[in-house]
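Read the single chain below, which is given as structure tokens and is the form predicted alone.
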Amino acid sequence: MDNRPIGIFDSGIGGISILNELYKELNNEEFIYLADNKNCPYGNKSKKIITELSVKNCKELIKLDCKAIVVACNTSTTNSIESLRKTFNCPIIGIEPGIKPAILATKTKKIGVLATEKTLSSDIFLKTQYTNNKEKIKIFEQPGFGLVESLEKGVEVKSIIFKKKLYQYLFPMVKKNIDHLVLGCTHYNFLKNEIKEIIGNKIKIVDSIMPVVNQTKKVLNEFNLNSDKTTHGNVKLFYNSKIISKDFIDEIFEIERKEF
């Protein structure tokens, strides 16, 4: 048993869609949240810069005694996660890409991706669609320029800015027939309402909350750090920017800038 925190950091405020869901399911564990909001969005850096800010990250969380970190970052995960799990010695848990479950399902043979530009042309995005695109289902890719931008800011989700954008990425997948729609990036599980009302209830979204949730679970009684208080743990959240949007964050959540 281990009472130490689990740690969880994300380019900013994405990743709260993981923290929720695991704040839920994990309920007497307790939670340190890094929202990297400072060197907000990750998706249009370079391999190198996104491993150096995924690995200052991490060395925060160690310092700050977490047991294991998760990487609730589709960008972080597929340009860095062999680094840190080389680099550190705690558990990292990682975002698988959902492109996996999205393949093996689609009836169509037509699936859609919106992801950022750095996951979509990672190594472990292009590989996990090359092992398991046996049957050449044909994959719709489109970068969501500007999404995590307007959500860090705070913008209405259910703005104007929103519904153009979203119609705009969206739209031409949905005519190409897809019925799957694999969400990339962590932030756009904010989104899942006006993505909806645009692709409909035929096409299936596949976000990576529950398999993340699941597989820290899973690394949890592997390693035997399961806490064993009977009480609800905390969750403190550190941002380091001026500002942080507070739309999607939980009022029971203690939050606080930190230089990191």
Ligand code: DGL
Contents of the next structure:
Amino acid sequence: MDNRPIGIFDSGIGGISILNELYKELNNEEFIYLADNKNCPYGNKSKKIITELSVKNCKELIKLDCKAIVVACNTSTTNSIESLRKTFNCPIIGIEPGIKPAILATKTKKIGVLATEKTLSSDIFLKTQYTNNKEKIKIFEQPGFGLVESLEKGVEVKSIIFKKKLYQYLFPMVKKNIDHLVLGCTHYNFLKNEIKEIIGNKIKIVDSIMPVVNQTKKVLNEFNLNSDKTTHGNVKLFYNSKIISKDFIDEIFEIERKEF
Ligand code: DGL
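Structure of the form predicted together with the ligand (previous: the form predicted alone):
So here's everything in the complex, that chain up top.
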């Protein structure tokens, strides 16, 4: 048993889509979330810089006495998870790119992936595609240029310009007859309604939220790290830029600016 908090980080608000579900499913656990929004976006930075930023975030979470760390960012996971696991002793849970379930489920043999540039070009992403794609499923990739930046600003996603941009990214994949769309960036989980408006109901959206939650539960059990508290745990959210958009953040969470 271990009543210390679970640490989570992302370049900004994206990982909150994972945190929300963890908070629901592991309700007696405490959580500390780091939004490294001073350095957002990660998706156009080099592997070296992404790794340095991810190491910095993990160090901070360990300083805050976290018992395990959830990397709630596809870009960090695909570019730095191996280094993180080599550097730190505590269990580190990453995000599996959702392409495997999409490959297994597709009927049209065509799937789409919307992710950041650096997730799409990462070795882990290419390896996942290669090892799971024995049936030569067609995978259409689209980098979501600028989407993370708009989400960080909040209201901007309701604008016509933003919707047009999203349409330009998604409609070519719809025309190619994909039947699954993988969201390869945690920020995009907040765009499901806007995405559905463009792709319709027939194309299934595949996110990685529940697989991460289930993996976290498994790791806590495996390492005997579950909390034995009987009350609902709290969430502390720290950000390091001047401001953070509260549009996607649950009011119950404690929010504070912090240098890290
Ligand atoms: N939420 C991060 C991800 O899952 C966003 C990356 C970025 O900051 O560009 O990839």
